[in-house]
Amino acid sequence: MKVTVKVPATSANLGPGFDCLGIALPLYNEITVEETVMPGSGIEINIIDESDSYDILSIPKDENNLAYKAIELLYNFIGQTASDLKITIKTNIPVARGLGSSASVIVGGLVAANELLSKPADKALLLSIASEVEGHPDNVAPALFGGFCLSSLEEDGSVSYSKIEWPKNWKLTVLIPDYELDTKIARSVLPESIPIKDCAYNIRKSAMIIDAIYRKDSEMMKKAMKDKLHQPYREKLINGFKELNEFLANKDDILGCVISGAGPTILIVSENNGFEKVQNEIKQIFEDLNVSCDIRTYEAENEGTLVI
């Protein structure tokens, strides 16, 4: 028996919502989990790059694979051992680009294995296990549930979350550069402590962004997608981000420009074809900096992980 699921890409933080806000995008990985025919054959992990454009050599094919780690925790929960499994990951989500590639395989492995085991875990437990493996729920929540999610990893290991409808006329454009940025490196540049005034700033902006999305308030959204916790420190790792922000400041119908997750992908939120109006100038900015990037515009993905 085998189960295949498809899991969307995600963009986390959206500026101020560090480690707690995220949104799903219609770009998918497929994960298949199946029981091997021969007992004692062990674990087999196959990685297939369907886009044929991203480096997948860094993805582990042993017990260190994130999908397997998540599956192992689920099996342990029901008192079984995750042995004699074949895991196949078809990747379309760029690796190490800030689009939730790790979250997708964690969630995909969990959901597929849960189906294989006749659903011993509910979605709350799956979200908790996924957050434990990932370290935070900002990507795994929208990967599992779709749409825009607010999530919080609680002290007891559970995850509280809320899904809010994303305005249909707000487009999401991702600028995916042709280089990777390891999340560990992106986190290493963050300071160990933050001034209280910067924390207060982000609390205000996080509250504003949730309210803006809930009320579909474009003017509020323009004021909300600001950050002082991580972007000022990470922007030096992301070619073109500072220049792009300066160019887009006060542009009509551009609601915000932020680092997607830990980067290096940049996320632009716009309405009324706002991005299309300035895309040629944006392309020129990156050409002048000798930065090559793949530019894609999406609507929010609202379904989350689906069993195929």
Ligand code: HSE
The other form holds:
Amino acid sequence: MKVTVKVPATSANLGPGFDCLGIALPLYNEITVEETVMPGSGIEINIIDESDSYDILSIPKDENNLAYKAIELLYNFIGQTASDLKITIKTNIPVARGLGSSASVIVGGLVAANELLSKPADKALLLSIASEVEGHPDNVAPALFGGFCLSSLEEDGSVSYSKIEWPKNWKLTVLIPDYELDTKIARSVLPESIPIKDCAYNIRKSAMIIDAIYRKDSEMMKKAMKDKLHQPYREKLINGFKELNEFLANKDDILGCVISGAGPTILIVSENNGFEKVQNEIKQIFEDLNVSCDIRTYEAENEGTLVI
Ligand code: HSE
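I have the form predicted alone already, so could you send the form predicted together with the named molecule?
First the chain shown before, then all remaining chains and molecules of the complex.
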């Protein structure tokens, strides 16, 4: 028996929500998990780059593969060992770009294996296992549930989460550069401690962003999509981020310009034709900086992981 699932890409943080906010995007990886015919043959992991444009060589094909690690935890939970499995990952989500590619394989492996085992785990347990493997829940929650999610990894390992309807006319544009940034490196540049005034800044912006999304209040959103916890430390790793923010300040219908996850992709939230009005100038900014990037505009993805 084999099960295939499709899992959306995600953009985490959304400005102030470091490690707790994220939104799903309609770009998918497909993960298939099947029992191998010959018992004792061990695990087999195949990676297929559907877009033929990403560096998939960095994805482990052994026990260190994140999908396998997550599946192993699920099997352990039911008192079994995960051996003799074949995992196939078809990637469409760019790797190491801040678009949740690792979250998608973790969630995909888990959901497919859970189906294969006749669903011993509920969604809450899947989310908790996925967050344990990923280290934080902000990508895995929207990858699993779709839409905009807030999530909190609790001290006991459980994850509290909530999905809030994302305003339909708020578009999500991602600027995906042609270079990778390992999340471990992007996290290593963050300081051990943050000045209390910067913490207070992010607390109020996080409260505001939830209210802005809930009430679909664009003016509140413009004030809320700001951050002093991670962006000031990471912006030196993200070509064009500073220049883009200076250019977009106070532009009509642009609600925010933030680092997507740990970067290097940049996320712009806009309404009406806000992005279209400035896209040529944005392309010019990147050309001047000699940065080539793929620009795509999406609506929020609302289904999350689906068995196909
Ligand atoms: N919240 C995470 C970070 C997302 O910013 O490091 C990347 O996995």
